[in-house]
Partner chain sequence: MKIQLHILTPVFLLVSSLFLLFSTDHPFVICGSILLAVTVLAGGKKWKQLKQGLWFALPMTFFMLLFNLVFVSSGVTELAVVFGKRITLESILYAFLMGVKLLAATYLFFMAGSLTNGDKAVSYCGSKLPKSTLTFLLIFRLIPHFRESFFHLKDVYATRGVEFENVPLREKIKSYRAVLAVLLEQSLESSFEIGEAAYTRGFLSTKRSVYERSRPTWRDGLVLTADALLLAVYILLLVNGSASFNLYFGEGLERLSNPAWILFLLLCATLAGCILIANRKQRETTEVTWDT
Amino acid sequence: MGYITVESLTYCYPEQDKPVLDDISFSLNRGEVLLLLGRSGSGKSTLGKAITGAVPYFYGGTVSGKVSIGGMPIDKMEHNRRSQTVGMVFQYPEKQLILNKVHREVAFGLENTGVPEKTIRRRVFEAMQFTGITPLADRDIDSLSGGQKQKVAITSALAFFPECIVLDEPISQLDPLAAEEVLNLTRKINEELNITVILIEQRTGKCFELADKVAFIEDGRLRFFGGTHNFLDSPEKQYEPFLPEPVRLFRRLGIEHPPTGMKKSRALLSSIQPGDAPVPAHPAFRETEKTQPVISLDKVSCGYGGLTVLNRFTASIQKGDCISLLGANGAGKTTLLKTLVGLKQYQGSILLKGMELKKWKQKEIAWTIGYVSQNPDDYLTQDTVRDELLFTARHLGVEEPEQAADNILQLLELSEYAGRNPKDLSGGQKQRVAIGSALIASPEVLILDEPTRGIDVPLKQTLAELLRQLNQSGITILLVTHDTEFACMVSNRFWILYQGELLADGTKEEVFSDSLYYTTTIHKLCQNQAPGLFTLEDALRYYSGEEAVR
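With the form predicted in complex with the partner chain in mind, please provide coordinates for the chain only.
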């Protein structure tokens, strides 16, 4: 019998008939790392919460089956014992930290569970030492970066000296560097303290290297539970989007038992003879038109609260460009986007179609530049999807708004959902509604702020397809992303922003080829053999002559 056992667990949220978890059973040994995979809304987080006891004791609802930890059913465990045994780290760092100072935040849970006062101080200190956040102890939480906040959340869970920690998409909101630090910390916690880890994640690239076991959930049902290598070797097509890129490459090249680490993968790849195909130039992009730029920025500076965020930023956007803007959190990416749509004051010059942006009215800018924020839920206030599009159309004064809405519904394949409440749609459909709202006035430029944040891999691929289509149809695109693979799938030009300055501007060959950090996994893997490979499609074409099917 395992350390954590889940037996026939079925759960429905209050006032819902359809189970979110349906007859889930598995068993996990002490000290193992379980990687929990599945599409958005499949029930992964709910399962994690069932192990902490928040489901059903915080959420309510109806539950059947049993969850036991260390042989003790959690329904027999008192609340404070449960909290001390299983810690949880949530997706959004800012919504789980409650106090102002870091060391007090770490102590908060210990106070709650009545840990003796003398013990708390030692635990707080040791937990902070272990995770390496001691220098942050007296800092205000609001002054920390996302990655630091997530480390504080992990430290707070660790201060209990728990037996198990559930991490619910802990890196989904972080930039790659911070994400790597959090994953390294997770590995350390597991290896050194023998704490069982349940890791729920969409950005699976490096997670497989940590995991001992993998579970795959679909529509609340457990489709797979077993060793990591069994999952990687599984022939099931539906698992493929969740696999790391090198593994997907090897599988497509017909190699059984693909390794997970980069070193082993590179060694294996060097033994494969390339096919006849040359290193490809990406065919699907629209040619950039070398005419007058749509937008040109000249020494643009802006900031807030005495802080300079953009520092003499100079660049131009040509018609037909699809630019991916990369950079660490806080580099000024969102500020740049907001400045371009007229939402921030700036110094310097921004010319939109040859005229200074300051002279444009907000509505006129919206006619030329469509803006999509990070969270599609920001756009959902109306009763139906069609009304949502009409809302923007009418406010922008679009002629024949009904016709415009129908065209957008058709373009974004939303016609069948036109009468549905947008809040009832899936994450991907909501995002299409948000994009539709930005496209309703047929703008020439579309700006998207982290459209891949928190979305699952299949959705990401669908989004990439959509953006390529839009770019093909003549829309210039500027998007912010941390996902270099996604960027390579959709963009023909890349910007790297560092502390408000443009560090790099060029094609993927120019920007990623000699980059230590900002490049794709496939490029890191293949660069010794074929430096021009950046995406899975490139690599497949090169090694097998096969045209990749996404």
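Instead of the form predicted in complex with the partner chain shown above, give the structure for the form predicted alone, please.
One chain, no partners, no other molecules: that is all that follows.
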């Protein structure tokens, strides 16, 4: 018998008839890393919560089957013992950080489970030392970057000295360096402390190198459970979108047992002769209108308290642009977006359609610029998905709000969820609802902050196609993303921010070709042999002349 055993686990959320988890069974040895994969809404996060006991004891609902850790059924454990045995870091770390200072946050959970004060002080110190956040101990939580917040959340879980940690999308909102640091920390927690790790992730690039086992869930059922290499070699088509891009490329080129590491992948690729097809052009984008910019920024500065975040930022956005905004966590990307929609005071000048932004009323800005923040939960206040869209439409004075809501539901493939409570949806489904709320008034400009956060690869491709369609229809788009592959799928311009200043502005060839850091996995893989390749579609056409299956 394994260390964690799940036996015939079936679970339904309150007032739902369809099970989110349907007869799940598997066993995991102590000290293993399980990579848990599946589409958005497949039940991954719910399974993680079930292993911690939060399902059903916090969320309610009906459950059958059994989850055991170390031979002890979860439902037989007292709350304090369960919290000290298995911890969970949720998808949005900012939502589980409660107190104002880092050291207080790390101590908070221990205090609430009755750990003696002397023990708390030592555990907080040791946990922060282990994760490398001791210099942040006295920092305000609100002043931290996304990567730092993620480390604080992991440290808070680690302070319990647990036997198992569930990490739900720990790198979904992080820049490449911060994501690498969190994955390295995860490896350190597993290898040095022998803590069993269940890793739920959509950005799978380097996760396979960390995992011992892979589980794949589809519609609440466990479709695969086994070794990492068995999953990578599986011929099942529904697994392919979740594989690292080099592996997907090699599989499509007919190569069996492809490697996962970049060095071995590059060596293998060098032995493959390209096909006869030329390097493809970027998908057709709407031509930008070289007239008066829809948005102009001139020497814009703003910040928080005495901290300057945007520093004399100067740029312009033409009608028809689709711009991807890149940069490290804390570079000022989200601050820029909030400033553009009137949520931040600023010095300098911002012209929206030729008129200073400060002269616009907030409702007028909302009609002109649709804005979706990082966390879709910020938009979810109504009882059903349809009510969310209707609420926004009526608030903004949209004509025929009922028809407008139905059109958005159909456009974003949300019709089947129209009557569902949006709080019960997956992260990707919530993201689409939030985008729908931004589109309900037919804005001229759409601003998206991390739109791919928490959504799977097929949905990401669907979202990319939607953004291309919106851009072709005349909507100007500015999006913040750490996903360079997604950026290449949708954008014709790329900005890189560094310490609140615009460091680069150009096409993907101009920005990514000579970058050590901001480029795509495919470009890193192919740059020595074919430096003009940036996406999987590019590489497949170049090496085989075939189109990639989206």
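So that the term is clear: the rigid core is the largest set of C-alpha atoms that superpose within 1.5 Å between two forms. Predicted model, so just to flag it, every value in this text is computed and none were measured. Numbering follows the first chain given and starts at 1.
> Could you check whether the CA atom of Val20 moves 2 Å or more between these two forms, using the rigid core for the fit?
No; Val20 is a residue whose C-alpha shifts by less than 2 Å between these two forms when the cores are overlaid.
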